[in-house]
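Heads up, the chain below is alone and in the form predicted alone; it's given as structure tokens.
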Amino acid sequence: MNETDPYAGERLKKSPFYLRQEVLNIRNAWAAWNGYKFAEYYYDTEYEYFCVRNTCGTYDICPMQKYEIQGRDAEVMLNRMVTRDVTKIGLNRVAYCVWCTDDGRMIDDGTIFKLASDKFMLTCGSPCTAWLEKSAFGFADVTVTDVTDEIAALSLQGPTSCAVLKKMGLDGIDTAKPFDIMHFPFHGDTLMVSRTGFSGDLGYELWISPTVALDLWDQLYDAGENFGIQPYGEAATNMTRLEAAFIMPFMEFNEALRTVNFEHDQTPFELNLGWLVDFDKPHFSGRRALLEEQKRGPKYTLTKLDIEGNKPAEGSYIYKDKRCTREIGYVTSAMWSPSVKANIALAMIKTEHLEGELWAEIYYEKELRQYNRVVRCTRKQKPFWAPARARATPPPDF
């Protein structure tokens, strides 16, 4: 053990915010994400969830993969790789996107930041270096650089998030519209703030050099002292994103380059992301396969469900009838939603059976005994949680 480094010998990397998080993680509940030591929760999952829904919370996104794509051909290269039209992204704007194999199977989803006409940042949940390098092959002037460890990133989500940033001194932050990017001087560096997030609520993501990450944390928490600011981990994040009906890798979809079994991955159309596929732009990876799928329709469709009762339908099958004689789908994520006050779920259902009745068979435990129920499911078109403040500009103070 190196006496000057208390963390010597640990194999996981530490976030630039780790020194503050370690003190707050009183349960010592850690997991791993892309080689980083990462908080599953700090004190209590539901407590952290309610902080995000009623005040605000910070979520460490340093482990998220970040790539700088730069050069005269950067935009053309990205437009060739992803399914949406990158040329329509405005300067200092962020766009959600997906990219696929030639068979139209989804590799990953992420966000593209347009920082200049020849400079972009791509973020995603898993390493994508090899695919990006293949996508850049043949373009004369484009470089792809993994900057994951060079950018500290913190997500600030919840109804008081804008008020905290204003208190912190970020003048004009309340004028930022959803998916806008703004830049502020900070301790001799530049703080980039995007109005983005994974909670479905009002929120922002803060991007800064690791050298001043702790200064950012301290200043943010000083400003948020009277606004209920708290850290939250992956467990609470999974609750908020499900209420917003956002997809999660390895829950709603498998990354196509990691699957073994045929069609155990998904397509954008199966995940209700057809609005991200632009057939009017030049050729992109997966175009032919996706065009054929658009004509014939997807085999499965990700569906939002309101389920009777209060027993979460985790791991449940979906049936066409109450007698459970015809299985037509499966639940990918489920929970009892404290904010919506409903038993909600996302499920992959065979498209041909979307109309008509849907039933879920739920297994649960009560006092060490196993039970099962068959309950009716109601399809929902809109996200379960979508408050007006998430879109309002300027957002109201709470």
Contents of the next structure:
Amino acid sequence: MNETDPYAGERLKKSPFYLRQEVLNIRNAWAAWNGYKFAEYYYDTEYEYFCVRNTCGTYDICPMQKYEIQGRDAEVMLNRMVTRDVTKIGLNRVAYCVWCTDDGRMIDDGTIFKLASDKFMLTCGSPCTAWLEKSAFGFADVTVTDVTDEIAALSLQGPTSCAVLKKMGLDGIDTAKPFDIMHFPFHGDTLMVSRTGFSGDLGYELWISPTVALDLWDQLYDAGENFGIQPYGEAATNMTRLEAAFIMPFMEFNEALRTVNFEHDQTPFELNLGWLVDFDKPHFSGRRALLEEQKRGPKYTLTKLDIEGNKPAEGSYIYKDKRCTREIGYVTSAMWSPSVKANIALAMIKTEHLEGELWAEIYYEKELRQYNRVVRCTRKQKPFWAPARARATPPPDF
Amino acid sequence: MSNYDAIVIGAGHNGLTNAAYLAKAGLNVVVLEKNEYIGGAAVSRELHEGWKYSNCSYVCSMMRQALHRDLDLGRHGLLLVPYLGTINFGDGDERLFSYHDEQAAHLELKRHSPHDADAMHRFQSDLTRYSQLIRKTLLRTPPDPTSLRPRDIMEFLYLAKQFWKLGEKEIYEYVRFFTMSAADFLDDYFENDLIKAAMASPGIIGTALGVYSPGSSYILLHHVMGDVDGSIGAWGLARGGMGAISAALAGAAQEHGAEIRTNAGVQQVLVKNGKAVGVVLENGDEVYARIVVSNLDAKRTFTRIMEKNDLPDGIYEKARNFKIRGSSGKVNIALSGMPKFSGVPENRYINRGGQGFTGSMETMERAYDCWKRGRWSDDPFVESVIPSAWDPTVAPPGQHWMSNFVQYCPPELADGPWTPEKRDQFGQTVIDKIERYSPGFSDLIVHMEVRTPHEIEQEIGLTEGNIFQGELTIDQLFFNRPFPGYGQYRMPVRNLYMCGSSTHPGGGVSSACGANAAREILIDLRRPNTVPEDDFYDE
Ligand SMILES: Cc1cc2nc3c(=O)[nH]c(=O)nc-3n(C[C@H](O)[C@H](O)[C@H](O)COP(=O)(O)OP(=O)(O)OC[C@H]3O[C@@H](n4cnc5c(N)ncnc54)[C@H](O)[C@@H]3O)c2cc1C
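Having seen the form predicted alone, can you show the form predicted in complex with the partner chain?
Below is the entire complex, every chain and molecule, led by the chain shown above.
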């Protein structure tokens, strides 16, 4: 332990990319994630947001939890844990998954990377060791290893991201389809690239040993110099993911294992993630409860809203009528979307009231005085932002 | 011979907006554009392979958000990206950086003048107050002051109410403000010359006025009343160039069924029994419609494509005397690399904003003196931006293009007509000015497009090259725009309308003129209104 710093025990850890981030975090806008010092933003949230939509940006995902799940039983074990059919994930492919308690309440969401027939990587927002070990219990040949600190990871998102990787010399990266994984030799190590991300736009995630993390950063930033590369933090991530209508823990859902009050957590059906629940595969955690829920229909449904006016409906209640006599839901995330030019939100709405009128009561402040408005909401079926380039292979250069 | 509900003459962004809203209401609309490309002054053309210039307008802030949202221009490919601060260059070594961050901006002003750093807060608050009022009128038809129709009276009451909310003192200030010079207005706040010059520069852009001329304070306001996503005064770039705005509007218009014909210049508006009935094209074709809408400026509409005898008495004269003096040039330069400016740190953010080759109040006024004498300014005010520093789609990676807006440049020279040689000399003046602040700049030049008011008039038909389709002085604003008595988009000949920047609220890429005109047309045709209102409940 560091003898000279009496506070060493409670200081935040630094990401393998920290030495570069420190220089670029001109505003000293730091937050924390899973014990890591983590940028809220670097220069300006709006600027960084637009880099993701207009050029490209990098988002440090080192603090994201990464687990290696290995062994002959790795696949069956994961298949028993998550709701999606893991046997359908192809080699060098990634799948978005959720996992639930026996009551079908969502513990977390994450991605599973199939790296070999007996080797997977699972990533998720919150630490999950206990649940993974519990899930592995009783399987003869499976080991779960927390590799969070052994893998440095950087997300590169935005329309010029493929052009940057090509410029960096990753030949053939443009042939990667969404959710594909490719490997490239890099400084005596291997750089793993997956065409994944949290922005709803064209993007990749880069996975590398921490020992060469700074080399990766430098090479990426050299290559990206003329393609508008810029680091972005939590604030811009939250904007882009909302436009893509992706859910966030402790915004859209309260992790089941950390929920105190009855049904203050959510089910995948409530979160519109029914498509991730596969009842045709063998038993999995939460199956019975989810089957029942599927039959009965979820109590709440996560809904995409386009809201009149331009004041974000943050923290608003949703009502069935303009007079606000009948409360039927609540907004989970809201913002003015600069790309879509709409006042967008995600809201949990009681399923039985989905079809009727929806009104949001919005509070806002103007020079210390509080104002409020009741405005009409329109349901949207598709994500607010879903450009064609996000799915195109090969992707365009911008 | 073809028959339509409406003909829109000109595919400028206002013509396209107008067509989109008329088509949205179910009308059968055709847009007739003389050029082979659409967009008018909101256009992006590739004149040198790999480079896409925004040939005329270059930054966007006035675009009405309500229209952008309502026509779903995002889906039609439009993305407006705000840009960061600007560097203002003084006559000598002084540099004024306008940082995006509030704290940094304040410290920078303080470096020049602690007094002005504080005064900036009051200045911004006052401007915002003025802007908020003006902004409320943008998507509304001005009331006719002589009319007793309920709609006009209601509109006056609405305005009176908005004014009243300012409080008595501010009403006086506001009225005073409209007739002031930018210099007088700024003297109320600032002491530092470079700060004043930087703040005054929007007051002369596109205008045949100087910083000391009465009326220039309104022009200043006209340039800062816009916003990007609610941040008033901010400017943005359209991804893909300003032409992306026109392309998105065209996409929306076509989606609603409008037809857009290029290479279809209109020679003459056909008038029968005092009513506009159609047009004759330059190729002799005739096109008929119930109504005709002109996107051309007022002078051009009534003196070029209409027969004097078809107009009521006095209109031709009004049009001829319409103040539409050209005063600006535009120099678009393709560069093999990013220019470096002396006295500017290699701050990757500040170098991605704009450059104001401002000099001083004195320099700007001298530049105006040249214009008065029929010469281009030998030390011009140049407002520049390097769109390729932001936009990956407008130049090859690592190479750039610089948009330079030049004040002043006269439509006619004292020593005889414009010639290509004179045009190039004018361009050289601009290069020389930039070179002074960026040694080696000329070595980077790969291609350039020099546009004097002469070219601007020839190519996009802005008479005298006036960028606003008519000056923005109080005698030509609001219900006086383009002429007193014709402030409601209906023109002196029945079934003839105007929808270009010659109408309220004037020049700039706002789509407001086109949308307002559509609203009036739909009222006359007894169709349901398709034009949304601006939404300002937060202001
Ligand atoms: C150099 C320059 C820089 C500018 N910079 C900015 C800026 O940065 N930001 C901003 O907001 N505004 C700027 N402006 C102002 C803004 O571009 C204009 O006010 C606006 O684009 C005008 O749009 P409009 O649709 O009203 O008219 P126009 O764009 O003038 O459209 C008129 C159309 O009619 C067509 N036409 C003309 N005659 C005929 C005919 N006989 N038959 C058929 N068609 C015809 C023209 O070709 C043109 O397409 C600038 C303008 C110029 C010239």
